[in-house]
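Just one chain is shown here, as structure tokens, and it is the form predicted alone.
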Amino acid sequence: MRTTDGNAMKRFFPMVLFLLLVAAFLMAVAVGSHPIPLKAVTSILLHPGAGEWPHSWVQILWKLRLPRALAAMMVGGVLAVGGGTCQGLFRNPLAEPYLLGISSGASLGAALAIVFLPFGAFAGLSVIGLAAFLGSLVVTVTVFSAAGRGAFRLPATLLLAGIAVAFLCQSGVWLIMALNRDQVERITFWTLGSLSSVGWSGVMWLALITAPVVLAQMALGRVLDVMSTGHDGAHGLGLDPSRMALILLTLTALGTAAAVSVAGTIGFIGLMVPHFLRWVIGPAHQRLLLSSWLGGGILLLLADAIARTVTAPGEIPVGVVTALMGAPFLLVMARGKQQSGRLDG
């Protein structure tokens, strides 16, 4: 009976997360320096042209909070799915997309754009965001090249290459900040993560990239189950592990680059969400990645709501909030691993 109940919980858990995501979304668009009653929020969303509510509420909701909440949902979701993919592929609960140097490449690209390029937009994305996106992709290719052809057989090689390139990019950011002190605040705020400047163009950009990326990763969930057995085990079951690892990591890098290009560096979501959900619903990756997308959206919606209400009418970078959540999580996780005598999962 207990096993049956456990299987039922795992099967319906994504539906529970979906309902929580809807609740978190409505809460996120309702709270802020100018709170909007939940009844008004639902009415404005369902009947935008009714004219029943103050015009200022309609403007705040449609021009500011709705695109910001949608962006938070997609950014949190794609980071969590990327984290689940990396943890399964590397068989390491501490693996997440940022270990591949993606965020550091984005930070360097953004810093260069802030200092040297005129501000504007291209294809619906700010010049800074576009530079961050390109920086992420360049770093990803560099890491794959530096790790060599055997990197997917020995994942630690890829992680070491990612860490090395990440330090190199971070050093470049620090050098740019040291030589351009008038831009330090702008660069720092961007690298700490923020959704304050996201508009509908950013939402469309995120949807265009993250939707196919996440769907492809979920479709490869069963392949990831096999990959998580190890290189030799996957090869013995008929897969080309190096090719599949390259595909999975390329998808992860593309989704993470899109997220960072819009929201800056937001850490710990890719680490916390899939690790916690794996403990709740098990390691089957199709269900895990779907639940991670929902859970990542919930977590970033809540974190962003905290970031813009704690010091309202000002706000703090959302990356600071997720770091404050993630640090205790790591301590609890380390304590649990110490008691179990394991550090690998």
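Under this definition, the rigid core comprises the largest set of C-alpha atoms superposing within 1.5 Å between the forms. Note that the coordinates shown come from a computational prediction; the quantities given were computed from them, not determined experimentally. Residue numbers count along the first chain shown, from 1. Compared with the form predicted in complex with its partner chain:
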Second form
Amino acid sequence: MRTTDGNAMKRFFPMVLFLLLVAAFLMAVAVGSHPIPLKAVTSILLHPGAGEWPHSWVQILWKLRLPRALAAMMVGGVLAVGGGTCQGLFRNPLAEPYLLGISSGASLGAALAIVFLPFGAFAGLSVIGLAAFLGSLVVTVTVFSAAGRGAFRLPATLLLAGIAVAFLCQSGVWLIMALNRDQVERITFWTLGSLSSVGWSGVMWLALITAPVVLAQMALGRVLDVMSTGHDGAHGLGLDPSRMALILLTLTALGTAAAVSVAGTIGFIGLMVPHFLRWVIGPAHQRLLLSSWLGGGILLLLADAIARTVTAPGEIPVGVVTALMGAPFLLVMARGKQQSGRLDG
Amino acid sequence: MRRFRFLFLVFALVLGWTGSLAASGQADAVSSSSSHKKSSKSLVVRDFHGREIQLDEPAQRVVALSPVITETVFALEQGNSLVGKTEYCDYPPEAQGITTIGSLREPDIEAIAALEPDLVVASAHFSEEHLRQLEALGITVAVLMAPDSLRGGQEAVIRPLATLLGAEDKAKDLILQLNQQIDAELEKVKSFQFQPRVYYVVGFGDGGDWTAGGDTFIGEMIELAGGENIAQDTEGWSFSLEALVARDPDVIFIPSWADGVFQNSPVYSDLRAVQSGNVFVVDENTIVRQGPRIGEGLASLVSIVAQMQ
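And the form predicted in complex with its partner chain, for comparison with the form predicted alone?
Okay, now the whole complex, with that chain kicking things off.
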């Protein structure tokens, strides 16, 4: 994989991923707890108003599977891009988008909403989702200001501040759970992540936030290349590394917050996908982030399809599937790296 | 480890019991034979764990650690003897004035001890640790839990509780009434021509879709009331919106907190049952508590199915 042929392969890799994404998307729309023949699926998607198939099938495809698949693709994509950004920025293979306390901030927001304002929606998004979104952003700002401006020169400070705030939020969640035992299940299942209630408004919300975020992160891919070699290099090129780090992390936080507000804290994708792709196609960030978006989308589409079908007509939380798929994979990879003697990709 | 401790406890209890028998000799042996008329007849029941619970006289200060126990104590007209209850014990309204000793899963042992009860009655969700703690304080604890069946609560909860409260005559009446009510409802069901397809909402929306599967007691109640549970083929509580849309039930049962929200949520609002106004609020507590109101719970389901005829 690291020979000269490899370069051509690396260049075409995003193309391959794109085709896989299309395949995964079609598969996600075609399968579900209720069997709908492939012929009907294509016909309903191409001519939704034709009326030759049962009304419930049209409902299932247009109101449930299609928005859900689009959401899975965008959530998986933005999480993986966020992970790729963090891993490059912190020069650490363990970095992931939930690093700065974002997931625990989201959980705290969601838990508060579940207990105090369990119903209601605003602009088509549930109050719980909005609270999770605000929770992640509040936590990010807190971490940034707690660590101080100097922190962007020394990532360890930022990571420590993130861990501290994460613990703070987590204890808040546990307190809420202890005081509201009847809501423990809802809070737990929210944390495990699910795409079961995503509708078109959720899809619009995701597209509105994650599309510009992901594009901006890819556009900053070159900057990330320089930053990941160390701050001296960045200074040498006239970049202000603190400012760049702030911008990149803010983008990551925004994208992750949007993902979490719609799907809960789905784990492993942001860690695993960029980690694996860095190993396959190398550290050039523009290509890496593009591939991560595609790869994250593929993975979450597959994981959600499994979550929807394996216990049909019931569902299992998609976060369980991503972790089950991800953990062995990471173990195998870590072993391979140990043999090749390099751990930083 | 925990199991060993429990076994040790049982062993110690048995030793202690046989020891005290030997020491007190005849007097004890006399009072424990229930047919004897001279001494005050001791009250003995076997609880859910097979433990023998014995009182010398009807309990005067009772703490109920479950809503079903509170409801049953009142149904037996022994509400005056209730000195403590959990925060979930919301029925009957008279129960509201009674001291709360914590939640169903986390009863406050200190608060219970402070009430100086002569009997604590627990039911589902009561942990072994709490049982041990209370017994270590010398408090008599009975765990009374109904098996999942329509009439299961009668012998598992109502009758033994009545014995411990000295209200056996009232229990006889109560069980008789309950059986008459249940029989009358089941009789109505026999005359139904149409078996509507039912969906029972346990949860919906953000947290996923949850219903009562075929192996649950609620699922059984739906079938007994003449409905066909559309989640009959599932086990447990997990369901999906897709399956709900595909199976498009005739009638939907919802808990009161979901009323209005469910009918107005996207996708759910397009369901046939919602469109035709066949969404009914069901008081889940009358069903799942399996107490003296179970006949009422069955009747509420049957009356909805009757409307669908």
